[in-house]
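Read the single chain below, which is given as structure tokens and is the form predicted on its own.
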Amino acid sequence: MSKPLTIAIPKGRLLDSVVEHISARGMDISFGSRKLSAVDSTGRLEVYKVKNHDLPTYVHHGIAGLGIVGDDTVAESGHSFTRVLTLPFGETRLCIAAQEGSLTPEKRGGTVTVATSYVRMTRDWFHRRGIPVKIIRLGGSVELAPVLGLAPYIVDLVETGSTLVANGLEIITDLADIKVRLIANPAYFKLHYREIAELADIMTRET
């Protein structure tokens, strides 16, 4: 076996799904107590567990040659990667939401104020439509922004929508469908093309 491929996987909502998907294909991953790196049971992968928003930085700088991450995180990073494959879990939507009965941003007129942690994607969406926008960056709990009067609109990931409903909000429009990808540092991909192709084949197999 050649030297393991290096891959960063995200802490948070995707971690269990990523580990389960890889392990189900014979590459068992077990992180020791408080350890943030591990080699899978076959020796094919050296896995680093990192914060989701830091993952593109590790792959961009080649610390990890590969990464598993959502489209939203890649877009917000501003970096470019080789997209190897799309994974069959973790799909969600990036949506504009507001208090029930609110006008759409297009109909509201004037500059629209939006609270979000997805600044780049939000700005691009509004600019493509010629709608002036003021973005307030928040790290979390964006659902409170319309309730407390910080901003009439939010942009956030929506899975079930139950948190929105609980706060009297509703989806106004979808910005993007978000999928989970296996990405690669472009230089690393060229150097390890054969090994990455073998990994992609394994990761797309039915179990």
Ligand code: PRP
Second form
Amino acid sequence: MSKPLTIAIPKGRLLDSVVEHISARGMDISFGSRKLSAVDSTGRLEVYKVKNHDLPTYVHHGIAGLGIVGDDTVAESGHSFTRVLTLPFGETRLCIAAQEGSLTPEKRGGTVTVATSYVRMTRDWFHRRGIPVKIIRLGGSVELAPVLGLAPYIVDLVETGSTLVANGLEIITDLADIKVRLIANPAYFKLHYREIAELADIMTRET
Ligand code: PRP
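Requested next: the structure of the form predicted in complex with the ligand (the form predicted on its own having been shown above).
Whole complex next, starting from this chain.
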């Protein structure tokens, strides 16, 4: 067999689903203790476990030819990739949320302050609607911001909605559906088209 395809997978909330999805299709992946790279049992994939937000950087530079990542992370990176396929797990929504009973940003008027880790997507959304926005960048636990008075609104991922409810917040508006994709570095995709098409075929198989 030819050299393995290189693929970056994210260490965060998607990791278990990604490893399960690939392993269930006959490509067993097991990382040794603390080890961040592994070759699957068939030798088709060389897998790198990277921080979610660094994943687009590895694929953009062609260090990993492929990556599995959410639309949110791709959009925030500002890089362009070839989208190979959509995976059947990890779907979420990016939403504006605020304390229960809050007005929408449009109705509130004036410059809207928003705390978020999704600065680019948030800025684009408000600019497209002509709403002046001040964005406060946070690394996580964004739901605390309205509770503590840092910002009346947040933009964050909502999966089950339980983090919002637990903090007395509610969804004001949906910004985007977020899906998990297999992406490729565009040059790598052209060079390894046949092997990537075979992989895509395996990855979409029912188990
Ligand atoms: C994500 C997201 C929300 C939460 C949503 O946070 O930022 O806080 O999950 O999930 P839910 O709707 O099912 O409650 P994550 O756990 O990744 O940590 P973070 O706060 O550091 O972003």
